[in-house]
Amino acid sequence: MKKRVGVFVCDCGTNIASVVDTEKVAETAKKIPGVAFATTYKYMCSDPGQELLRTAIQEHKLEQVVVASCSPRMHEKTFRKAVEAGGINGYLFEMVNIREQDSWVHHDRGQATQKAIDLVRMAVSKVLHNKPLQISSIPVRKKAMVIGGGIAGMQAALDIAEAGHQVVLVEKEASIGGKMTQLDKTFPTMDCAA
């Protein structure tokens, strides 16, 4: 079964297309086997630029995405986000850092727009074998085990439970309270240690 991949080229308004000549990008994308969509716009992170992701995905039944723009730590949320609300599950998208990887570090207009297609290339690739993933969650009881009922053992199950916090308490010996029960009397108040 063949997959539709659509790629996303973002201008950056002139942070990438400054540099990359985004169109060049997107034409070279539609070429790569696989891609069904390819186009640039002003700001992708923007949302009109949302919106056209969502729309494309509908139109041309896109069943991955490739977003070439910014560093994931700024918009990958954005734009898993926007790629959901078009349909698709958010791990079939993948996203390319042309800004801080490629334009910001070049002056090579032919250079950094090799460069951009390479990774577009790259990033088409891997999302055509991703595999969609759920979120799933796992109920966390709020238990704690404490091994060792000498005295650093028991205070620490002390504060545990006064913190409203079920405990389980291991000790191997027969008795707890560690070396301290080995001792006659402690210091300074020279009490009885048992």
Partner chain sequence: MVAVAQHPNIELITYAEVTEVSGYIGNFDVTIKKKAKYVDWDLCTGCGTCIEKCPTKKLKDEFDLGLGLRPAIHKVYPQAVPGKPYIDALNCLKLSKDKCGICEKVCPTDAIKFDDQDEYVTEEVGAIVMATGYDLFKWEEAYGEYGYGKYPDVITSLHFERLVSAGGPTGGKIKRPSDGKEPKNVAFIKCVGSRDDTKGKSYCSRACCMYTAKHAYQVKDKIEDSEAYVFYMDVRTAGKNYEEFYQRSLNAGAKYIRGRVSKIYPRGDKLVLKTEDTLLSMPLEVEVDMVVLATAMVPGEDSIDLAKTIGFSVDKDGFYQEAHPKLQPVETFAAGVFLAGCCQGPKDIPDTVAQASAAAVKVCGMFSKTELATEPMVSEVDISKCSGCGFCVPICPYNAISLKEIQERGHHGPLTRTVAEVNSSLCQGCGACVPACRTMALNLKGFTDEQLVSEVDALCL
Second form
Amino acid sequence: MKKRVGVFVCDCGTNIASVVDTEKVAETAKKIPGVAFATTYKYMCSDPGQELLRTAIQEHKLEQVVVASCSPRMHEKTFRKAVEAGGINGYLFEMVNIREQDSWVHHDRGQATQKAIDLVRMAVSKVLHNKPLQISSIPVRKKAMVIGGGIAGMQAALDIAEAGHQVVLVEKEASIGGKMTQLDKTFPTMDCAA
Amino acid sequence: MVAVAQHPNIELITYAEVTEVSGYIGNFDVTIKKKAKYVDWDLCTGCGTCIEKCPTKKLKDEFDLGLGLRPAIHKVYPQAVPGKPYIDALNCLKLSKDKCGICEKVCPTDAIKFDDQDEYVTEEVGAIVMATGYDLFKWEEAYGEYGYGKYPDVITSLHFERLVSAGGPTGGKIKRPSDGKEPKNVAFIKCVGSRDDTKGKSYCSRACCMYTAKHAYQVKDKIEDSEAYVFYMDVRTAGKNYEEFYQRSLNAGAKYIRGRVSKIYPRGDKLVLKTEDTLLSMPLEVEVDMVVLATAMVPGEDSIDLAKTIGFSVDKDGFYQEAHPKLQPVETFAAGVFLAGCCQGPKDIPDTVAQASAAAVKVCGMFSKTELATEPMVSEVDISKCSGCGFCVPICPYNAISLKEIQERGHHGPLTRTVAEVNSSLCQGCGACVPACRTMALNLKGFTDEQLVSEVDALCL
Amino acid sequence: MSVENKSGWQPKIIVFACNWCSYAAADLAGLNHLEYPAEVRIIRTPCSGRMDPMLVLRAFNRGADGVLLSG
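Mind pulling up the form predicted in complex with its partner chain next to the form predicted on its own we just looked at?
Now the complete complex, all chains and molecules, led by this one.
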């Protein structure tokens, strides 16, 4: 596989840029072996940000992408889609967390910038080992089983059945209703439980 | 309840237990044991003649928690759904001693089947909703100061529910279990087993503050010149209209006393409570006719076994573990298995209904697709390196790895070899198998050894 | 947390954090702006079960001063 990594450093408004020198991160990233392109942008997750990513992939013939922004738990899927829209496999992409795990927890600009650079270097070296992965699919049997016939089970079974799907409701006692049928009136409305 | 039984899309299997679950999201095979009912429910009309005529009438009724009596052939309760009876084989004269058989003779539709057997059926489903509910904390085994259950007039809140219920053993009249007299003064003790690390559980059972407020109100409402004392640690009324409901109890005259009851002992036909009013810093002794304990909700007895059978985890208290406490409150770690109600943790009726509907939506969301996309970051086996040792098989928490035999060309003709195989639908991508593999045949896509090593190296430059 | 650091020496701490708990917790620390020393470098793992002793040794071998596994 060719090594042409694109690095995109997000300012996140001032969330990242106020602590991390994103320009310096991008400039340093350009010197990392394998990196063909590096830039910064105010909001990478925004529409123009994603557009920037897509066009850069095509213009610079990028083969791998690294986005340094917020936590991957937040936007990994967003960028994976954008990378795919740019024409390369979504798994040839890594995210660097320089917000939650850098700019938001450190205040020393020098140290935080150095950390961001290290993390970008880490992601670049990882992404060079990434392989394209394919999402496969499995069939779904459109029938549900609900185990337990108390209020919870009955409500779930009814809702699924009302949506037009088959439901098997299994109850260990000889009657459904569960503990609720043993109750008298219920708070706060004092209506009957059955 | 009737809506459930009548819904054309719902198949009701009662008096049955799930014994085995195999497969994965979208494709589960569930084995169900239908316990012998000794009554053919297809023939039975639910007329109830057998129940009337059964001579074994004095069995303790489980539904009324032993406060009432029932015959050997019975419905769970008169309004049971389905409204059909079954035979308690242990106590039936015919089934235990081969005598009697009256029900068979009186049944107008010949529905009694003394030779009925347990039956196993397998259902093929795509999603499972766990709604196995809760049990009550066994206070009799822990609280010696409340008499270990030897005083008949120290009861639980669920007993109290049966006493105030119009369909209960007393027809809705509050009567003491010991002598059937109406109690004048009733004490309620909250947090019995809840919020008590030493004897019970550390958690709050969430519903007790409110149902105790209801019970105290019912005592004041139903019994003239009565007193309802509520002994509490805190009053927690977080919920819509809950605080107002609590105020209604206070306005009705319920006496709330902040303090734990340290001892209950009998005096004549009364019960004496030793306690303290911690707001006044005063020791206190209260004499009452009946004590009601708000016992903790605990996971159902068989619920942990069921979790193991299906393959998801439980929390430290044995409640079913949600995949994320805030963001995935109805999912489990087993894809395609969802949670509803108290099996996930103590909750009241509104929360239970809300969670059940949420679980239903998750199921419907799954069913809106004909095929499910699977996460590609799963383990893979390089069979050229795999020695077939099988060390990875028990390591996998999702039962995703199995051994299979493959045919290979050897030096002296065909050769059969055992290798590991990962079911990518079951694999959740945890990668626990990778370090366990001695021949480095296993690798986790997206988090391969090469990828992680390169990250370490890059950081340690 | 603060470390007396007169010599200017900066330790290299490698953290292996499980995506579902510790990594999420580190994110949460970020959301709450809880400050900690900047020498810490977190590597995301899918689960602490994925951790191979080889990775820890590799880190020390390459000059890490400390390794934290969390999951």
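All values reported here derive from a predicted model rather than from experimental measurement. Positions refer to the first chain, counted from 1. Superpose the two forms; the largest set of C-alphas matching within 1.5 Å is the rigid core.
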Look at E23 and decide if its Cα position differs by 2 Å or more between the two forms after superposing on the rigid core. no
Core-aligned C-alpha movement of K61 between the two forms reaching 2 Å: no
With both forms fit on the core, has D11 moved 2 Å or more by CA between the two forms? no
